[in-house]
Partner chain sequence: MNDAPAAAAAVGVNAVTPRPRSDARLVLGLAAAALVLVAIGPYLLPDFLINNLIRGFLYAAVALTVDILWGYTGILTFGQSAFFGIGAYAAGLSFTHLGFGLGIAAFALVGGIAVAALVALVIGWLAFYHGASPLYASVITLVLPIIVAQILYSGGTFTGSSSGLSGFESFDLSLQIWFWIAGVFLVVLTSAAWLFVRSDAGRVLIAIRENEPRCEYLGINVSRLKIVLMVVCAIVAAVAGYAFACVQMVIAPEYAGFVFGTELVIWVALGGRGTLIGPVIGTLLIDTSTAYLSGSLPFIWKLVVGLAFVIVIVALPRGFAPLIGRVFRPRRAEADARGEVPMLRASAKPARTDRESAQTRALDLNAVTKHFGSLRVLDGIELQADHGELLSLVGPNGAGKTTLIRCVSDGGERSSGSVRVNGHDIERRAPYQCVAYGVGRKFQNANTFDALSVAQSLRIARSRLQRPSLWSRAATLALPEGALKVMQATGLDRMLGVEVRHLAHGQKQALELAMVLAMEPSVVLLDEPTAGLTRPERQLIGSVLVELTQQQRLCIVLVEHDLDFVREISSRVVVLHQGRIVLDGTVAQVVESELVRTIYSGGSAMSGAHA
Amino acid sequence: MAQILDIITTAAILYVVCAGLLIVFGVMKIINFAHGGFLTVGGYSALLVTKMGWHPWWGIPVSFAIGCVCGMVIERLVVRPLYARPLDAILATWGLGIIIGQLITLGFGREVQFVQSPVRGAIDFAGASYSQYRLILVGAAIVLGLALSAALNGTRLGLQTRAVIMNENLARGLGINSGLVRFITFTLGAGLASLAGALITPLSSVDPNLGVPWLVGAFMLVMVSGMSLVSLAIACLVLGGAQVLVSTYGNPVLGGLTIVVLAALLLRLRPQGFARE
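Model, the form predicted in complex with the partner chain [one chain]:
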């Protein structure tokens, strides 16, 4: 039982961490390597909330807002000139990640710090005792997935965004400002990454390089998911599940490699990954 819960909660955490990256990749076809930096920003936003003495739940809106602001500035200054050069965009956003990490180091110091968790302790769940916060994250992932789907499928902006994903020139010919759609998307992606950073920090701690270990795994999951939120969920469950199993029955180091290795092989054999076509 605990193992199934481990798999589900791990997948949920991965989903939360990847969602912003997926949205940016889907619309803009560029890999945002500053995603790790945005996760870190979110972690420190949560720390800030703790230090100000606010209730830890405030970390969610605060981190989202700060992430969005970072995203807006970066899209205008750095990402916009690189749409036509996707490999350079990876490099530039990686450089941004370094800058964010160093700015945080300058502002907060390089030591490991702890964020207050909004809820503590374990609860009994289906006969086993399990961390309450991890279970809450499952809920968060579901809410996030549903909210994003609803936004994409139910709103006018969402419809326009899907149009830009499917056929950008056709969308422009219908009067849709694809530049604005990209701007909003990157902003949202940064906000979601930062939000994810705030959500995962209570599980461990914050330090200026908090985002880096997550980045590569998230990147690989997005690569195998194509552009769909549903395939991302499947990818998180399958690969995240494999990671939990390998860590338990194999060894933790191999477990840490599970996602990247499986994803790389999967892409070699089936370039579209978990996406349908």
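Next block, the form predicted alone, ref. the form predicted in complex with the partner chain:
Partners and other molecules have been left off, which leaves just the chain.
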């Protein structure tokens, strides 16, 4: 039972990490390589909250707010001029990720630090003793998925966003301000990435390279999801589960490569990934 819970909670963690990247890619058609930097910002936001003596749960709204502010500034000053040059935008976001890491190093140093978990200990769940916090992250992933789905399908902004995703030129012809949609999307994506960073730090530690190990795996999961929140959940469950099994019964180093290798093979055999035809 513990292994099943490991698979489910790992999928939930991956979903939370990938959601912001998926939103940005779906609307803006840009791979945001600063995503790892935003994850790191979220981790250090949670660290600041605990150092200030606030309850660790405050790290969630604080990290989201800081991520959104960073997203607003970066979209306005860096990403917006590069919409018509997607390759340059990719290189710019990659550079931004490096700059964010260096700025954090200057401010906090290179040492590994730890964030206090808002929930400690284990509980008996389905006959197994399991981490309370990891189980809470499953609920967080479900709430996040439902909230994003409701926003995309039940609001005017969501309708405009879907129109931009399907055909931006046509959406502009219908009077939709695609520039505003892109601005809000990048801001939300940055906020969600920072939020994810705050959520995952109690499980490990905080350092200036916090987001780097997550970036490639998140990128591959987004590629195989076909820009669908449901497909992303399936991809996280299947590939994340494979990672857990390989790490458990094989080698943890190989487990770290599982998502990348399987995603690449899947895209070779089925270019649309887990998305429906």
